[in-house]
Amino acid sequence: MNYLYYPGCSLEGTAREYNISTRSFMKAAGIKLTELEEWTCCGASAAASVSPLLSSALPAINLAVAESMSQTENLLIPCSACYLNLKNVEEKARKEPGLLKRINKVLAEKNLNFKNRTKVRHLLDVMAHDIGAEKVKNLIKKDFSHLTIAPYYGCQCLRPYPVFDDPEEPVSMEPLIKATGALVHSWNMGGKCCGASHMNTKIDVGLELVYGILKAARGADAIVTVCPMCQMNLEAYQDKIELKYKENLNMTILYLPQLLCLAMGMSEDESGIESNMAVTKTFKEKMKKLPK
């Protein structure tokens, strides 16, 4: 299988470990990733507040480039925010012919033409449905049966487009986690919001939301996610939450591909885990005592 690959800005910066582990996992699974040529920022969360047309044109540039490469109709995107922005253009341009014309007027400046032929795919969708838990299970080299993992999806990979899972009761990570031998933490917080950028604008709101997630994850050895914003909020603010709520809620936060890479016996470099800010001493000790 071959997919065009759009890493996005976060995966080349603060979410570097997500990029590393995604590439390592895909290589082990026999998947070829062809990085999008000269990809550009999708607009993140800022473009929409500046210009609705800009928030559509920026993602459309990347989709037009994907069409020009024409190796596959599937564009794989690990970052949930990038996925949502590109998916939003795919959906709106299909329903609004006028928008497609306005986008192409902008793209003409770059000698690009957007025909909306590329299928935008989230990494989790590809992992769960194209690769599947059975194939993953055959790649596992370490027994994670002594670990309990909490799957955290966040908002953007499932809302407002429930393409591959139920946003209220998501389950697509569970077979992949179970393929490692690990238990799935029983909770109802997998699809709850982490506060996203409110950590910068309304930090009390953000801290309260993350506090609820971390508290609900008690009993798990780690939370796994597929979103750089969620990863950042869940791992970077644990000390602030402990000070505010007078509770020690330290928790290991991993990307899903990282968990699978570790279960496949990959090194710290291949999983990118040395870049994680929240890996507890208890988790490290458990990893050292893994049964063969």
Given for the second form:
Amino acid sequence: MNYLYYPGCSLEGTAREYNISTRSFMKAAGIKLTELEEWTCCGASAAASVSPLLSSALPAINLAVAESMSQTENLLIPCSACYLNLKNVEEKARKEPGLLKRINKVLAEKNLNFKNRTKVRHLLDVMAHDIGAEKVKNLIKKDFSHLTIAPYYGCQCLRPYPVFDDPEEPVSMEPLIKATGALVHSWNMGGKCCGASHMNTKIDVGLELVYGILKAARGADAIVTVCPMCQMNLEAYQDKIELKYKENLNMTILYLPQLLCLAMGMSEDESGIESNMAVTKTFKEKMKKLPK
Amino acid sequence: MNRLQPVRIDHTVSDTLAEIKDKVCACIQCGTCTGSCPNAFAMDITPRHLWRMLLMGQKDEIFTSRTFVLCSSCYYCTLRCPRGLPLTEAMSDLKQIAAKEDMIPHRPSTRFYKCFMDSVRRHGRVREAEFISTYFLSMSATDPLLPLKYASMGIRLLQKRKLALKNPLQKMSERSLDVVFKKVEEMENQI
Ligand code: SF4
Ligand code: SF4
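Having seen the form predicted on its own, please provide the structure of the form predicted together with its partner chain.
Now the full complex is given, and it begins with the chain already shown.
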């Protein structure tokens, strides 16, 4: 199984550990990732707030490049915002032939042509369904049975396109978490919104949403995420939340592939965990005292 | 939450609003969107009410409200609306109008997006340092203390090797998407 790989802007910067751990995990699972040549930004949440045509053209550039590189391989995307932007074009261009034409008029400026042949896949979809928990289980070297993990899916890998999971009550992470021996924290916040870019422009609203999530995660040892925006919102504002709500809700926040890399006994360099912004003392101690 | 200063709307906005109106004209005012919205608690008018105002053509009130900029694109309303209306998209459409008209009360959001896109235009990928410094600059008249709000976060990101500190305003890269942006502008202005 090989995939084309679109890391996206965040994975080059603020989410570098997501990139590192995704690559390490895939390597361990025997999967080859071929990074898209000269990929460009998908438009993030910004393009849709500025121009409709641009919000289709930017993802389409990358899909056109993917088509030129492989006829058969799926395009693997770890960032949920990138995933949805590319998926949106895949869906919309199929339903509106007029849009495909307009996109190609724009792409001609870059000597690209978009036929809409590449299948866009979220990392979680590939991990849960193409690779699967059974295979992951065979790669696990540590026993995480004393840990409880809260799966956090966020919005854009689930909605509006229910491709690989239930958009209201997602479950696809659970077998992967259980494969490490860990317990799954039982809560109903897995598919709730982290506020996306509110933390930058409307922080009070963002804090309120993240407060609700962290509070519901109480009792878990860590929350795992599959999106750079969710990860950042959950991990980077815990001190502000403590100040505002006078409650200490400090919680370890990891990317899902990081949890699996740790359970596979990988080094800090391979899991990228030294770049995480919220790993609690208790979590570190528990990791040190792992049963062999 | 307090209402914003009144916003004056010119006639081209009315044409664009007609398109959004079409998207929500089948609304039956059931309130499912409001009940599903994680940001409803902070909105001055509810999503259900917003669609009603759109259908009634209450333009000034719509853009005086903060409701649409408080949409965080969670897609709950789009998923659950019994009429299957593209509500998240309608919220984005309203953001586009606010951005195009550079409406003063919505600048903190719209300029954030615009500066992001400017950086993508120049380099093909966003350069965080450039994007955030142009954002500060574009907001300096409205909110001169803005950089301070970001300062401690910037330092923490640097410590975690998450921020590349290249000199902010760099020259256009080879990966630039300028031709793409130009073409899009040309095509969108034709309609
Ligand atoms: S959920 Fe749909 S039909 Fe119901 S009020 Fe909202 S937009 Fe109207
Ligand atoms: S997509 Fe926007 S308006 Fe709809 S429920 Fe989510 S935040 Fe509210």
